[in-house]
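Take a look at this single chain, the form predicted alone, given in structure tokens.
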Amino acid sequence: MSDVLFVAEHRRGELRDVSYEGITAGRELADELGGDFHVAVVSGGVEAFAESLNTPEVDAIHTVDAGEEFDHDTYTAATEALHAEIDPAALVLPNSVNGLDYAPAVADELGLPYATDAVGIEYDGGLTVTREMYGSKVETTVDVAGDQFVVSIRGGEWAAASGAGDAEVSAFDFDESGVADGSRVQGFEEVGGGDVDIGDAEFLVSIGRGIEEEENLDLIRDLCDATGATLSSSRPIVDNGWLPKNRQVGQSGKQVTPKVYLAIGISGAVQHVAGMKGAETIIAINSDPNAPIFDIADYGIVGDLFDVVPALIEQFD
């Protein structure tokens, strides 16, 4: 038992970013265990998903053609069957809404220890999981007992795998007659609505309480128009009703991993940082030189946003 099995995640016909991040995490763990790295994809367009997931880090891909979207009972049964077939040391799942739905059931059925929300995993004769607690203010390490275990990983903590690999792809058949009928997905509705998914944006301009008044948001919208960026915000802006919930970045909003994240008038509270620290490049504009956002920013401008932003717009127009 030294292999690692990771179950990818997709939604509405598209693989989610955590699927590629999980490949990186799983490969690292498989190397430490000295085993092979297996990736599974359940339901939906599994053949196309398998082609996209076939990166150099993967040794084998298993496709389970069962339904179109996530279903608790199907995912639980399929994952248990895959686990019985591969017998891995580690079962790695996304710590997402879907992952948190079925991972506890799988761990319980298999009788395995389960560590959630990992931001780091390491194996050196035993599994050690790094987690964040108290609103990401404290980082803890947890030693997991047992030769086999389940761990769910937080999105945005590992680099996304990319490139073409030559892993063997095989269809995995399991007895669906044994799938429980306790629940069935009837449809999909995006909570918060809206026509923009900030999770897909490559350049986010995010505004915080430094904008002072709702009418001042037009200045930030002008900057987005000039730069081609997508507008997002910290929680106070959403709480004030100035932007819809689907624009919120942070622990209670969306986790984002854009190429560029421009934080304007955002102090850098841990709850906000938890949602954007995976950005490739972070730029901050804040009048307070001691604002925590500067601790994680790659570039910083100490100044009044009402002076700096118009100057930026002039440069890009």
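Numbering follows the first chain given and starts at 1. For clarity, every value in this text was computed on a predicted model and none was experimentally measured. Rigid core (definition): largest C-alpha set, two forms, superposition within 1.5 Å. Compared with the form predicted together with the partner chain:
- If you fit the rigid core between the two forms, you'll see the Cα of residue 146 move by less than 2 angstroms.
- With the core held fixed, the Cα of residue 201 is displaced between the two forms by 2 Å or more.
- Once both forms are overlaid on the rigid core, the distance between the two CA positions of residue 235 between the two forms is 2 angstroms or more.
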Second form
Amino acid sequence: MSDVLFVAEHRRGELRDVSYEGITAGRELADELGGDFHVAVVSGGVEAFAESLNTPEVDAIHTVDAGEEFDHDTYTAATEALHAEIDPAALVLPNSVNGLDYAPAVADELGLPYATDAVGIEYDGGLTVTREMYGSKVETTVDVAGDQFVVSIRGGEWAAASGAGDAEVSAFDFDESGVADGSRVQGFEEVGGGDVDIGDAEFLVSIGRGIEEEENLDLIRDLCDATGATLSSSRPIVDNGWLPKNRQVGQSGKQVTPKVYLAIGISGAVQHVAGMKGAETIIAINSDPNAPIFDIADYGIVGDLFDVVPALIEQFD
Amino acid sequence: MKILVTVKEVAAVEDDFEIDGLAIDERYLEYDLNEWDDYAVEAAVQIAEAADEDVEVVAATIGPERSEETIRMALAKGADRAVRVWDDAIAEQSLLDVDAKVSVFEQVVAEEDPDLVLTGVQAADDAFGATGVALANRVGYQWAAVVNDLDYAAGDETATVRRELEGGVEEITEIDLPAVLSIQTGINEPRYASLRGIRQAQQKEIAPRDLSDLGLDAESVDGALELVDMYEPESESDATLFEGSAEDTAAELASVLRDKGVVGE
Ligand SMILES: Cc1cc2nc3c(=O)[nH]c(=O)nc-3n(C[C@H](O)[C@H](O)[C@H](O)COP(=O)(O)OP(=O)(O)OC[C@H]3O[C@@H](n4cnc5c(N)ncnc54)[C@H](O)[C@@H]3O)c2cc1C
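Let me have the form predicted together with the partner chain next, following on from the form predicted alone.
Zooming out: every chain and molecule, the one shown earlier first.
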């Protein structure tokens, strides 16, 4: 019982990045535990997925041929069955939206300790997990009791594994007939099309909750007019209905890679950063010197946007 | 029918703060209803208001007496009554883990027997993002996580939800009731509590429960997770910070924008 099992994630025929990141995290943990590292892939084109996941870090790959897309009942049942078979010390799952939809059920069903959204994992006779709290304002160290546990990992925190390995791939014998059918996926829909594609913009001025009121958005529109920038935003602005969904940058919004991303009144929550960290140059204006956005910014102004933005507009008038 | 909404009072941290041992010093905390729960309460109240039949909305929280002030906000926005669970054994936990929370809510569900349970996707403080789905598994309900659209009318046997996946893709799923749904921000527009609502909330019941009331003992909240350290993350920032007046910093920023070639002369 020193093995590690990681369950990969895919959507619409493609493995998601976190699948390769999980391989790195799982391998490190398996080395510390002194066991083997198993990867499982459930549903869809499992054979092709297994081939891509077969990197040098992996010892064994298990394919579960059941259904096409993520279905939490299938994933929950398959993961439990794999767990029973492999009996790993650690079960590692992605803290993705689909991870949120089945990992807690698996941990509860197995009656195992569950640490979510890990940004660091260490095993030294016991499991220690690094997590963030209060919107990344503090980091915490959490000890997990027990010799078996479930941990979900945050995307983007581990390097992605790559290259070709020679792990043995085996089809896991999984009986789908007993799987619950209390929820049924009917389909998918892309949202957020519309007037502009913020993904095309060279210069994005992005506004967050620091703007306080809908009327104050005019100030940011003036800045966009003066500079020729395209307007985007963090999630709360869209949640409030002040801007349409196609302007939202982030995990559930759009991934953008402009030349310059100017984040104004945006704290830099992980789900926001997921959408904009690929920008060439990141600039932040924020009144809080400890705002996490400054950790990834190239340039910053610690100040009140209601002072700085009018002064910035004047520079271009 | 009955809808149970789990709600939590969470602390927001001021810009400047100090950590005292394993917690942020009380002086730097401001308490509020968890953002995600606010949307969950609104979703429940909207179902109740649109229904022909009687729909009772019950808010359930795990929190100290102080949290009643926040829970009254849920009552002011239309929840009918609330249950507040607290106990010395809960207060002693450095971190109330998912299993401990679920053990408590499992008993609340057993007592209330709701048809639908709504939770927030995550709590803004500990950010586990797991209570709703783990609870569903424990009580044998169906579930869906990260719901940003809910099509359900009181009395229906199924709900159709949209789950907000990454990258602007939504999954449309039909779910049998009883179910637990974890609610994402933006699903609706949470109302402000009206003065009348706030007045009425004073008359509504917040029933205090301790572990023994729920048939639990101290061990049931003795989770497997222990908080052993809390610290401010080391800044990895190598950002060039412009200092000075708004005019000075704006001028420097403007020259960076010109240098990068994203604005014309
Ligand atoms: C499953 C899931 C998916 C999500 N997807 C996304 C997503 O796609 N995109 C996204 O953005 N979020 C997403 N979120 C939400 C995310 O967690 C944060 O809540 C959100 O990004 C916060 O937005 P914000 O930075 O604008 O607001 P806040 O975090 O409230 O930050 C506001 C900032 O403004 C600053 N400020 C206030 N006043 C001023 C002033 N006068 N001048 C200068 N600065 C000021 C404050 O210091 C603060 O740093 C998601 C969350 C979940 C759980």
